[in-house]
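In C-alpha cells, the next block holds one chain alone, the form predicted on its own.
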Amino acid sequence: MLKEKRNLMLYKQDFEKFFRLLSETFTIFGPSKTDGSRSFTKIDASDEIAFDYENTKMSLKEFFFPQTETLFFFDTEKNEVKQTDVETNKHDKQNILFGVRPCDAMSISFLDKVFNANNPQDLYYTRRRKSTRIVSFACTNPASTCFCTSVGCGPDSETGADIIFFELNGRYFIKTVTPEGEKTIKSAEKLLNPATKNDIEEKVHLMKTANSNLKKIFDSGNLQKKLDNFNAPYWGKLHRKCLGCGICTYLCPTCHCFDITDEVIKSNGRRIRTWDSCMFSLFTLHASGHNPRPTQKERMRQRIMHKFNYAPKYYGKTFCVGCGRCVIYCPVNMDIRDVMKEIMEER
C-alpha cells in the first residue's frame, strides 16, 4: 500500500535509459511525432514521443472503450454463444499510456464511475483498464481553448494518473500517485533521485504560472443549480448553430453513449458495440416512430444537462474536463464556454 506520494527527479539525459527499462516490462503508448500527436500510438523508442504537444485530437477513451468492438459471436442453430477475448494488449505485457494530459487522465476516472464502479461491471472496459498504467504530463503552457480550472480540473491535476511528470530545466520532476505508479518505476529506480527543496520550488512556480494563464469562466456548482430549470427560455436559442454532426461527443473524453447491433449471416452472427451520440436524430427514435427528442433543441439540452446537471447529481462530478476539443473541432465554431456563460447570465 502506498503510504506516501514520492517526489523524484530524472535527468533528461537519462530518459532514454528510463524508457528502455520500462519497455522491458510494459508496452508503451504515447503521443507520436509521426502522426502529429493525433492519438496515442505504440512507441518503440524514446525519441518517437512528442513532448511539445498541447493535446491529442482523439482522447484516451478509445483505448479503453473502442469506437467499434465485437462483444460475442453466436450460433442460433446450435444455441451457442462464444464470448470474444478482450484484447488488452498484443505483447503479453501490461500497457503504459505515457504523456497523458491531466484532463484526459481525469476523464478516465469519470469513465471508471460508469463502466468500472458498480455491479455489473463492464467486462471489456475493466480488463483493459486493469492492464494499463497512466503516466500524465503536467501542462506548462495550456492552450487558449482550455478551461479545465472551470470544471474542477487543472494543469497539474493528479486524478486518474498513476504517475505525473513535470518538465523542469534539464530534468523531469516525477510524482508517484498510486501504488501501481510505484510498481511501474521500480525497474528504473536506479536512475531516480529524491527531489530537493529547490526542485519542489521550481515545480510550484512553474505550475503557478500555468494556472495563472487559465481564466475561470464559470462556476460548475452554480451552473448545476442554474440548469435545474428544464424549461428555461435559453434552450430555445442555444441550439440554433448546431448541425447535429456529433463531432463534439465523439472527440469528448467523457461521452460514453453506445449502440448495440447484431450482424447475422444464416445462423451465425456477432453482437457489436459502437459509439453513438445523443446529438443524432435517431438516438432516441422509438420503434413506434415516436421520438421524445424530435429537434436539436431537445438534443442539445440533453447533452448540456447530462454533463453539468445529471452527472454531478448521480456521480458527484461534472462530466467535462475542459480539454477544449469540442471548441477546436466544431465545424460551426460553437464554443461551449460561450454556451455556459449565456446560461449563467440568463435571468
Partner chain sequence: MNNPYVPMPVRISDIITENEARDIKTFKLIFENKEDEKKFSFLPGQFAELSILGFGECPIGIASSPTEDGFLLFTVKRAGVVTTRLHRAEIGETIGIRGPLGNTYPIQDMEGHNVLIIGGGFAFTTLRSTIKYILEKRNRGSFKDLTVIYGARNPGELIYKDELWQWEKQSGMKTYITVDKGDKNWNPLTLPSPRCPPPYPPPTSGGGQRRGYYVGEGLKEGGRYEGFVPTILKEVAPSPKDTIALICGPPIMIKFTLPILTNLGFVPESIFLSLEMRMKCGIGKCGRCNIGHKYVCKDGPVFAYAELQRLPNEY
Second form
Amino acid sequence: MLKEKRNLMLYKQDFEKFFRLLSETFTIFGPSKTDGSRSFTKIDASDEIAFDYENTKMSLKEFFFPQTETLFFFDTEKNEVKQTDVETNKHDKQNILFGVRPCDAMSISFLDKVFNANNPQDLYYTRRRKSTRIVSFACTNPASTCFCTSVGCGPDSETGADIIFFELNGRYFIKTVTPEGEKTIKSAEKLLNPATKNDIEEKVHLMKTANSNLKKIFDSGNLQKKLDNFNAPYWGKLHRKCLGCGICTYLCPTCHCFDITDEVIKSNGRRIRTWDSCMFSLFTLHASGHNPRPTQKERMRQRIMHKFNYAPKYYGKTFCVGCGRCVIYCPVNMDIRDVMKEIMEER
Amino acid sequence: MRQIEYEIINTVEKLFADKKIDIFIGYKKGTLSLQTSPYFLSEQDDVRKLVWNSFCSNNLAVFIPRIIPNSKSKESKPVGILCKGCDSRSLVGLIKEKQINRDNLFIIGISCPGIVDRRKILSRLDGKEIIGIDEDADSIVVKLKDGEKRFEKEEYLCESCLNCAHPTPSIYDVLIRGAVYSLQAITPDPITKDFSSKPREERWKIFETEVSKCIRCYACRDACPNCYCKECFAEQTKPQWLGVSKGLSEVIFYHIVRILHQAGRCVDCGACVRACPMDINLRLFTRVMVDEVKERFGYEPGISLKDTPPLATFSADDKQEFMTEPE
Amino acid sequence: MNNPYVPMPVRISDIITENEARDIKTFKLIFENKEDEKKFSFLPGQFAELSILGFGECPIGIASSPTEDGFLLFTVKRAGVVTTRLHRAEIGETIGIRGPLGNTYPIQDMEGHNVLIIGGGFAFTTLRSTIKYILEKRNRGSFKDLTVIYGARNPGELIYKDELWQWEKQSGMKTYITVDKGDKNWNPLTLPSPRCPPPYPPPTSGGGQRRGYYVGEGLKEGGRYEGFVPTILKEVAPSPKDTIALICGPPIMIKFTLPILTNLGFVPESIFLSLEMRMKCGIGKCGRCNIGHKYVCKDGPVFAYAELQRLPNEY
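Condition change, the form predicted on its own to the form predicted together with the partner chain:
Let's see the whole complex now, leading with the same chain.
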C-alpha cells in the first residue's frame, strides 16, 4: 500500500495532453462512445472516452478473465501439448483501464482472491493483472439500479483501483491509491497540481450527494448469517420465475465459474476455458446421470449462497459489488435487491 | 387499462374462491420502470398485486412445461394462466407437441393491445432517471426529474406486436376483451421482406453482425416456450454438436439451429428478442421462418389445435423447389 | 513457472480389465519425464485429472499407493466422453496427468489407531491405495488393526480380485468381501449366508470372533458374504474403540452405512468419507464442485463426517 495517497488536480483542458502522455507508455482501454459502452475497448484519442456512461454492459472481468481463453494448443496426431502464450508472449506495453466504476474495480480485487492468490496461481489471469493499472472514476450520478452501499462498496470506493478520478467543476480531482498508481501518472506530473482545501471540500460535498442518492437496502453482514439456513422455506418460491439463462452470471463482475473443454479441427486442437454458469442444468450433472442440483430451486440457491454466504466464508468477502447489471438485464425482472429483502424479512 | 386489470383480479379471485385453481401465473409490477415481472400466486398471496399494462412482455407459456412436468398426467387442479394472443398460441403449440395437457390449464385470455418496447423508450431518454409512468389508451407518459415525455404507443410497440395478426387468444376458458391494436397485419412482415429482398451476401453479413454479439447466455432459448427440450443440442456432449466458446462459427451454428428448430413452430411473440441482453435482432430471422412457412404451406402455428404442423406431415404437393443439387 | 492447467505426459504401461461387465479398467501409468515423477508426491485419498488431448479431462482417484514406486494406478469406469476414450486406449499410448489434487485420508491421525475401511463398487480405488500404504512393511507398525469391508453387486464386479484373495489370507488384517448377489462359485464359500440366522449365538463384538462365517482354505480372519455392505458391517460389528473409519462408495451405500456406524458407537469425528462431484479445474477455481463453502476438489475429496454434517446436504 501507498504510504501517503496524494490528492492532485488536473484541469479538464489539460486532459487531452494528460491522455497523450500516458498513452506513450500505456495502452489505454475505456468505455468508448463507439460501441455504446458495451465493454472496455482500446481508446486511441481522449475524446473517444464516454465519460457520461453509467456502466459498461459487460463487466470488467472479461478483460482479465475472457469468456473464451486458450489454455494451450495441441496436436492430436503427434499427441503433443504446445505451450500457450502465457510463457512466451511479451508484453512491452502496460495497460491502463481508464474510467472504471468503483464497483468494477472492487470486483477485480475479489477475482484476485480466486485467480491471483498463490493456491496455485492462475498464470493467465495474473499475467494480465500484472500488466494492467486500474484508473477508477467515482460515480457522481449513480443509477437507480445501483446498490453498492448495501454490499460494502460505494460510489467512491478505492478498493481495487490504482488511481481514482473525481469529476469536479472544470477539473479532475485525482487521488493516487497504490504505488503503481503513482508510477502511472509520473510522466504527466507537470500537468498536475496539489489539491487545495477548497478542492477537497468540493470533492467531499460531491460524494456526499452521490452517497445520499444510494439507498442502503440490506446489510450483507446480517445476510450471511440469515443464509446459514440452507433449507429456508423461501427457496421453494424465489426461483419460480427464473428462466435458468446465464445473463446474471455472465454480466456479473464477480461470477467466475468456468468450464474446460477441448476443440479440435483436424489434428490442431486447443484446450479452452469458457465462462460457465451455475444457472445451467448441466453445470453439476455427473457422468453417472446424478445431479446434486436437479432443479432451478437448487441452482438459484447456489448463486445467492455463493455470493452472500459461501464467498464470505471462503474468501472473507461478499461476492457482490452492487453494480446492478443482473437487475437491469434479467428478462423476468428477478431483482436481487428484492430477493435479499425477502430473505431478510423471513423469520 | 385499469378496468381490464380489475376484471383480471376479480376473475382470479373467483377462481381461487371456487377452488378451481391452486396456482395462477400473471404479472406484477416490476422493480424497474417500463417493466413487469411474472407473478406466481397461490390463494394466500395478494391477488391485487396482479397488473395488466403495456409492459406485460414475458410469454408466460414458457413456465407451463416446467411446472406441469407430465403431459399425460391429469393434475388435480389446472394451473391458471393469463394469456395474451401470443402466449395462447405458444400453449397451442405445447399441447400439439404433447408437452402439456389442455385439461391441466385454466386460461384467462386477454385481447392484447400490443406490448411497448421499453428499449425503444429508454433509447429516447438519454439515460435520464425515470420517476414515474402514466399510461392511457394511446400513450405512455414518462415522468423525469426535469419534466415529462409522452410516447405514442403506436410508434413504440415491439416489432412483433406491430405486425400481429392474432392479438386475441386462440384458446381460453375466460376471455377478457379489451382494445386491440388495429393495424392490419401483413405477410410477409415488412421488416423481413426488406431483409429477404437483399442479396445473399448482404443477408449473411447482417446475420453474422447480429449473432456475433452473442455471449451464449441462452436467454433466447430459455425465454421461448418452444424450447422445452430437457437437453438442448447446444449443450449436449454425447455427441457434441458444437463447441462452447464464443467463437463466431460456434455462435452462428447455435443460432442457425435454434432458428431452424423454430420453423413451423415460432408464434412470433418476440420473447427471445426481449430477453437478449446484447440486443441481437433475433426476431428478424425467426420471422423469416414464419413467413416462409406461411407462404409455402399456408400454415400459421398456434391458431388451431386441430391442423397438423407442416413439418410433422407430408403432402404430395408440398413445394420442394428448394431441394436442388448443390451448386 | 508452473502452469497448473498443463498436463504432464504419462505412458500407459498396462491395462487391466477389472470386471465382467468390462466397463472398469485399471491403467498403469509411467511418467515420461523423471522430474514430473519427482514432483508428483501424494498420499492415499488424492486424485488427479487424466487428460486426453482432443477429448478433455476427468478427475480420477489415485489407486496406487505412494509406496508403490515407479508407476501410478487409476481405475476408471466408462461413463462420459473422456473415460470412454480412455477405455479405447492401448498399452504404450501417452496421455496426460495433472495432480496430485485434493486432500488425503487423515493418515497422520490414523497412525496409532485401528483402521476400518469400507468400500463399495468401483469406488474402492483410493481405499486400495490406503490399504497398500498401511500394509507396507515400514508403515504397518504405525497402525493397529486393519479391517476391510468391501462389496460389489456380484462377484464379477469386484475389482482388484487377485489382491482381495491375497488380503483374505494375509495375517494382520481382516477382510470381509460381500456381493449383493452371489453366483455358483460364490455361494459355496458363504456358509451360512448372513441372511440366515447363524446356528449359534452371535458374538458380541469384534470381527475376529466371527470365524464361523468363513469357509475356504487358508482364510485367517474375515470371510465372504452375500448381502449389502451396511448389512455385513452390522453383522461383523467392528469395535468403534480407537478406530477410524474410511468410507468410499456409491451414495446409497454411504447413506445406509453412516447410521450403522453411528449405532455401533463411531463418533462423526472418526468417520471419513471420500466424495465425488463434477469437476473441471481441480484447483478450486472453476466453482462447480462446491458443497456449501467447501470445494470438493481442494478442501476434499475427503471429509470428516462431522464436517459434512455442518455442510448443506447437496451432493
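Here the rigid core means the biggest group of C-alpha atoms that line up within 1.5 Å when the two forms are laid on top of each other. What you are looking at is a predicted structure, and each value in this text was computed from that prediction instead of being measured. Residue numbers count along the first chain shown, from 1.
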**Message:** Using the rigid core as the reference frame, would you say P179 shifts its C-alpha by 2 Å or more between the two forms?
**Reply:** no
